[in-house]
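Here we start with a single chain on its own, the form predicted on its own, put down as structure tokens.
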Amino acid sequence: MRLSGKRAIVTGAAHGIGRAAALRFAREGCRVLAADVDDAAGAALAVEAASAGLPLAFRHADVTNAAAVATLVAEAERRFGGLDTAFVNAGIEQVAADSDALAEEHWSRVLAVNLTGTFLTCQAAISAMLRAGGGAIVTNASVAAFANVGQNAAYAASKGGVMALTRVLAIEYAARNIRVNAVCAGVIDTAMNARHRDRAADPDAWMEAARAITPLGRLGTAEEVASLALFLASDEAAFITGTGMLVDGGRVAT
């Protein structure tokens, strides 16, 4: 019950890391308002949570829309009486492409969701946390903020921006009792990476390469990333702010 009594929003909660984190937060005593644009998967998440007796509800929210994000945060405040925690996780992948062939509209879409969406969610959450007297924000920055794998200029730029934004917000609001940190995941066994694998000319070779660049020799799990997000959101991390913590099986160390 490491988040007992806490009140949270989790974006990108219908799948993968966000889904694992939303359920984990609720199991640890947190009241969770989960958000995503995938209503069917979000409804399934809410049903699973209800069947387990977990305090989790789902609402549709597009993080690229400032009004939608503000509405999400306002609902969390109405439901819970305030907001203490936000896992700002919503993001999309970039289809692998050499930079000279990357379409401008794809660049713009990746930056809009991954970086602008993170900023808008943090902005609204911070306003609520200031009213509540403080809180903890966890962003999702990825090892792409630190390690270059090529053919992912938009994704790497977006996640590098999330890491920079995380540091700026951490320092800006430290004196007002708001901590901001990032999880930086390596290759994780999620639907996003399954799409990367399936688009590869040789899916088996893609999997072998993913394992080869990870010293622990396997893909990580969404639950392992959720565990780190839980720690950073909890009072156990009360003296940690402005950092990006790697959960990458040793990849960046190489």
Ligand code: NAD
Contents of the next structure:
Amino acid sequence: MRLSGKRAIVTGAAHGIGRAAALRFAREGCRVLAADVDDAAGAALAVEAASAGLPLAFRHADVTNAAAVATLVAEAERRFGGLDTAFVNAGIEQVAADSDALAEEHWSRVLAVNLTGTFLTCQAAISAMLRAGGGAIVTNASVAAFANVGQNAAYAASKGGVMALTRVLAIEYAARNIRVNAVCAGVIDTAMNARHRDRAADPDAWMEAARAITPLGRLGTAEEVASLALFLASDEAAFITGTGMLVDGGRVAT
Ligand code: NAD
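Output block for the form predicted in complex with this ligand, input the form predicted on its own:
And the full complex, kicking off with our chain again.
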């Protein structure tokens, strides 16, 4: 019960890392309001949580929409009597492309979800945490904030932005008892990477390359990233703020 008594929002919670984290947070005693744009998968998450007796509810929220994010946070405050924890996770991949062939609309969409969506969610969560007397935010950056990820200029720029934003918010709100940290994952076995693999000219070669760039020789799991998000959200990380922690199987160390 490492998040006993905590009250959280988790964005991008219908699949992958967000889903694993929402369930893990709830198992650790946190009341969770999970949000996503995929309502069917979100409803399935809520059913799974309810059947396990976990305190988790789902509601639709698109993180690119400031009003929707504000409504999500307001609902968490109404349901739970306040908000002190946020896993700001929602994100999309870039369709890999050489930068000279990257369409501006795609660049803008990746930045809108990954960076602006992270900012809007942090902004709304911080307002609620100030009312609650403090809290902990965990953003979802990537190894892309630290290392080259070929043919992914928009994704890397968005995640570098998330990392910089994480540092700025951490310093701005440190004296007001709000910690802000990022998880920075390597290649994780989620639908996002299944899409990358399926788009590759040679999916087997894509998978082999993903393993080859990872010293531990495999893709990580959503649960392994959720474990780090849990730690950073918990009071065990009370002296940690403004940092990005790698969960990458050793990739950046290479
Ligand atoms: P995923 O595609 O499996 O899940 C992402 C979730 O975000 C989906 O449920 C999707 O519906 C939701 N989402 C997308 N746009 C949204 C929006 N506008 N508003 C609300 N929800 C939205 O991906 P994942 O691998 O679980 O990735 C989760 C986060 O982790 C992302 O920010 C991603 O960039 C980051 N990340 C992933 C990896 C990886 O290897 N999978 C590595 C590093 C960082």
